[in-house]
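Read the single chain below, which is given as structure tokens and is the form predicted alone.
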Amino acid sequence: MITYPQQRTCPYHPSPGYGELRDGTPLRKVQLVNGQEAWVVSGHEQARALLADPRVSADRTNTGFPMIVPAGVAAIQTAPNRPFLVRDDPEHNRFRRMLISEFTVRRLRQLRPEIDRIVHDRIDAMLAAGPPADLVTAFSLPVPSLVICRMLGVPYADHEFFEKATSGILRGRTPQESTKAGADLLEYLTALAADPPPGLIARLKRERVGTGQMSLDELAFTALLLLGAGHETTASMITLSVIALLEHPEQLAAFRTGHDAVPASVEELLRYLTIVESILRVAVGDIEIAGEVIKAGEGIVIATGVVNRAEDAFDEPDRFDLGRSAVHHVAFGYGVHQCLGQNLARTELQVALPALFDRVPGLRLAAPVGELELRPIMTIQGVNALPVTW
């Protein structure tokens, strides 16, 4: 029986030892490495329909659910306050419809200017400062950092704790240290939910706390969700489109000339990257799906990473090419818990991307491919730095 995840060999590639998910056979039942069994799906078509089916859950504290997750993440996640995006309708639904008007594309619009302002701004400190340069600290970091703290109210001159903290939730070097990191943020964010800078956070404080839609606590859970998921996703997102851009020089050279082409640009690097690699679910009734019953009570995982290189889905999947149309890739799941902040994400790497390739045309690894630190197993894929020089 497979074992499930498996570490990366290379910064944009699902792990070798995935190629008996990819058979053909879109779910089979495998040993996940917390020891659990579980079914993982890698059929696209049926990797959709579990995940819009209200017989799935989402909710950590659900017998049988498959915990893959760094212990802080899973403390977090199985608190009683736990944010909404591990929540089950009609509590999910009731906070998302809080804050969806904060993540449309109209309100992304708005904000596209002030997203031009922080990107340049990084270009023009990495050039001062360099070359070479860690292109992790310089710029994919910070981007992200900077525009989720200015949506927030979060003050920017504690980036250097947050980021630790959040770093150390995904990927500490022990339990304790991964769940001390959680509490640790959790407690900064009580701290600022009592008394908010201007804000998204100041604003669900006056309109959602004061009314008594939202309790403080669940502010405080609600703003780690989004300040954790606003920034490190993307900055490893902007970190491996980079690498995969200039090992692949052709794509590269058709990335630069058309600005009108990023959009669906950004959807192939999505779906080619696939940062979260899985989508944990569990059943909470029978499922009968491709001639399997996956029982009430058994976890679910979504293989995104071997979803998004089905090849019913799309065309030699494992080809970087950014001229396909990739717009229905599952690298922000589907159905009622798809990312809310994926419309903010792209923009981030619609912006940050064109004008990093516009401003550095020399951009270049420092280091090869194969010498980059590769993040381990059940975190967001990355690297931890990306040496450049141009």
Second form
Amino acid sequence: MITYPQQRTCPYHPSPGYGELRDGTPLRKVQLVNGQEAWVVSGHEQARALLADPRVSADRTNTGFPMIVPAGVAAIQTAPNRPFLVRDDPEHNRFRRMLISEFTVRRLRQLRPEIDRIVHDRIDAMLAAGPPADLVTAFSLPVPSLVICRMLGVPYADHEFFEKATSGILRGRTPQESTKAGADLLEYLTALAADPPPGLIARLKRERVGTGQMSLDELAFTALLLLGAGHETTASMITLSVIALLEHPEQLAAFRTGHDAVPASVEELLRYLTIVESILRVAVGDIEIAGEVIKAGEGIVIATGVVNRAEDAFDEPDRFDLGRSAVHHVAFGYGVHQCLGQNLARTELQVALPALFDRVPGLRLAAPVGELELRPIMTIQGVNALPVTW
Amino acid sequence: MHVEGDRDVCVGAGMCVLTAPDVFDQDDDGIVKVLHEQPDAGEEDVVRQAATLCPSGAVKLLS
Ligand code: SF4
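What about the form predicted in complex with its partner chain, after the form predicted alone?
Expanding to the full complex; the earlier chain stays at the top.
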């Protein structure tokens, strides 16, 4: 029996240790790294069915929940006022509905010129300072950080603090360090929410806290989720997209010329790179699926990294092919919890990647891919730094 | 083909709008709004795809 999850050895491929998970069996019981047993789901159809099943819970406080997350994440996700992401309906829905107007396709279209300006400013700054550069600190991280700060009304002047705290929660060297980073970030956001600058936090405070629909503490937890998820994930996607494109010159050539095809290319990047490799759930009722019975109280891990490479869902799944239609990937999950910020992430990627390759045509890696330091498997996948030159 | 958007179960992910922008929109609250309930024959394929991609089962096809 294999253990799950296993460390990647290449920044953009699932671990070679997952061979057994890819034999066509859609789900199986596996030993998790924390010693717990859980169902690991690798079939595309079954992953979607389970993620949409009301007998499958996202609430981390349920018995049997497969908590393969860093300590700081666990502390936030089991707190009494934990964010809606880790609650079930109807509570989850009540909170989500307070936020979706901010992330609609139309709203993102309005925000696009601002994102475009932010992207070009960062490229200007990177060109002025280099070559060489670390793409993570010069571009991948500041772009989504600036965008989410603007949306939420978090002062970007504080970016070093909140980026470091987020990184500490996910990648603290000890459980104590991870938990402390989470507490620090929550304290910062609680103070900010007391007197928020214009933005979503201020609007929620006025319209939801003011009317008794949300407590101030719940607002701070919501802000923490949006701020963290709003910058770490997209930053990783930008960095890994650049690596994958530079490593596949024929795909990069097609990407450069086919500006109409950028949205479809971004879907393939989301599928191929799958930076969130596992979606964690627990059964709260018995579920019959694919000839097995998942019993109430048993953990479920949707192995999105493997699901997005399923043969029956994607033709030659290990081939990086910007020309394919990959829209049915589960990189943003599926079901009622599907990523709230997905259209923000799409817009940022659709703007940032073509602009970067247009304006820095000679962009290339300044270190071999094999020498890049990969992030630990239990958190958002990516690299800690990406030396580039041009 | 007849299309409905179930406003009670919609989670505002916007997959329908991205997939078939002539048939679906999101209102000011981010909830699905069907622009025309009887899509043209030429739109049926994208509408079917939107129904498959909708994460919450809010896009319903009746034919
Ligand atoms: S795809 Fe489904 S959940 Fe998303 S906005 Fe459209 S109807 Fe609502």
